[in-house]
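This document opens with one chain alone, in structure tokens, the form predicted on its own.
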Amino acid sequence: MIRDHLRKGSPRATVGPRLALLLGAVSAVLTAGCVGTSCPPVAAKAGVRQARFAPLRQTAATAKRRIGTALMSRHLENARLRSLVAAHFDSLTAENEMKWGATEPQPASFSFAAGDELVAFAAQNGMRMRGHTLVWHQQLADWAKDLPADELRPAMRRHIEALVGRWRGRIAQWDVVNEAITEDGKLRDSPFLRLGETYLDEAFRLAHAADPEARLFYNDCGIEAGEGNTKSDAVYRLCARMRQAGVPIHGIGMQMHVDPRHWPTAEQIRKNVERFAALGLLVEFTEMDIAVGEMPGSLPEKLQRQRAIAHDIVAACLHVDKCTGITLWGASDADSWLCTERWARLRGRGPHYPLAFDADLDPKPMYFGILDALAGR
């Protein structure tokens, strides 16, 4: 999930009074770092709480967009986090608990409890549910990794039919195939490639048969830059071919794991969204986070830069009617994959503070950047 295009600054990154309050409050923690598997709080503490501000989902609804987050079922044990998610987000993605290794750890032996809990929470709080992901070379059950084609094909069929059938009518969107294209624009040499180069077509057709009402997405990282980027162009050609062949693919998921050291301009992102939309596809930003560790400057300056990038990404979505939603990959910094020792190194030196709410579930400048973009400011 490493980017290779430079993202330039935004001329609209001005500091309003409420943001100035936030920035001033974080100035005392310039040297704060990740502790264990979480990041310390960095947002305002002087009586400023997230409940005082307009919920993101309310503003997103006015803009006719979805604003989402990804969760593990264990996060629902935190009552304050549950309340925050229900208040601010109207779309929910299963972070890890609908992946193959979690749902079918042994052949034809399925585990649905965690997914059921997330689906129920989404329904109780008027949230759209996104399923993630049916076919992926990572987090694949060990037993499936070395299957020959004549055994893997029926296993893939059984897996897709079981998951999509389980939540038929309750999951609005599925990331059917995830990260099937390499950085050099070729189909990844994954176990599924043993089924032939059209295994993606098979997966989408199986998912569509299991739930004809669900919108089906191809999801990938590093494809945001658009025309001229090898991987993005390859994914575009893949989607165009599938559409022409009558494969039931309805959307493209651009993950938006931002590495500010190598990131496209907002204009490049917008034009890329437009070209996928021109294929007749919906576009969603499915896994957005913005790492700040390698940004230059003090922590308040990094958080302001993060705010500007978030604002411009959301604004790019609002420029295109077929861009229907933005999902943040986690609810707070404390829960982000980029605040773990294993994954933080992908973005260089941390801490990265990649999400809109800090470890105390208070809003950061990034929150206001998203809010302002959704409001058209």
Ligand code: XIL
Second form
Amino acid sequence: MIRDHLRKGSPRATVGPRLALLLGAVSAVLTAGCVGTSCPPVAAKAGVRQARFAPLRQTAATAKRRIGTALMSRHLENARLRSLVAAHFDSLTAENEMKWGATEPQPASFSFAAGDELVAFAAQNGMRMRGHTLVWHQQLADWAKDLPADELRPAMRRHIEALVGRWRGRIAQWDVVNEAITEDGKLRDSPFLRLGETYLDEAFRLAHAADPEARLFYNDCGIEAGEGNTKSDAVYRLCARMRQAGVPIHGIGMQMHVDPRHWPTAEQIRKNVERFAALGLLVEFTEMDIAVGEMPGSLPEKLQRQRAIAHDIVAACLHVDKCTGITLWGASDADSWLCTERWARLRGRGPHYPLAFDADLDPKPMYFGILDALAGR
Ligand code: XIL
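Coords for the form predicted together with the named molecule, given the form predicted on its own:
Let's see the whole complex now, leading with the same chain.
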């Protein structure tokens, strides 16, 4: 507000020089508070700006993999972004539009328009659609949070049937349950746990009945490291139990939000993908982004490190037949959740420049890391 005030300039002439100085200082502090959250264009600085560059999806198809991105419906208003996405990606995830709070803000009152827009865009551009997500403790409608079990159970059934039914045949993969396990390997104390420890089984069965063709995933973050990692091991046991019990779970979604302060080696990731695949599950990397803020070195050095990590991750997927796709959590740095003031701090000091295309939609070194890995280089 103070900055707007200064920009308009009108009252400035009426304040004394001391007050003007003070306002200037306050404004500088406010601006500094924002440093680290927005992610301005960087590709040129990294020396990789090019007018033309190969479509990722073409190379991915040769490797029999899907390469995806997440979009919000408002991003579709940006024509340049739309054509970038259509050129490079052949899988699409709704970043927020299919979450419970967005789709069923009031009991039994559904709102599908924004999700429909994304589904239509995917269909027009020959993209596979991933549905995200049916059962999650976050971005859950307020009305559902405090329901007792005997009301939450029919509410969950109605929600799953409505969403999966709405897009039956048009959503290839659903993240049925998201983030149900905690860092210490326990079932999270989410509202859904009121339904008992097998609420996940119920959710998968309902989704399967609503669309038997859709491939159903359990999706989580921080499960990329292999054996010995508490959370990854707990999710592995959960999946193994569900497979054994005949629950229709077809895949594991590893989010791949890279925090360089604690991140497994390429070898650990590869082995982990192998062990989940050995359960008979498909593996998808569902939300890849690589925050560079806390990496040491200059910006070009950080971007090279980011390129190497992206290459390792994509190569780990190509290494295992059952790993069928890699989705980036956004198309350009300009639109990443990690370049917002609210979320950037999750990864320490920004700016994080987490995606493959910069804010001008130019390809970053990370883009070339992904392309090389897809090409088997
Ligand atoms: C994030 C979105 O990107 C943000 O726009 C929103 O404000 C919060 O959620 N794990 C998930 C995603 O499964 O749904 C989250 O998406 C990022 C972390």
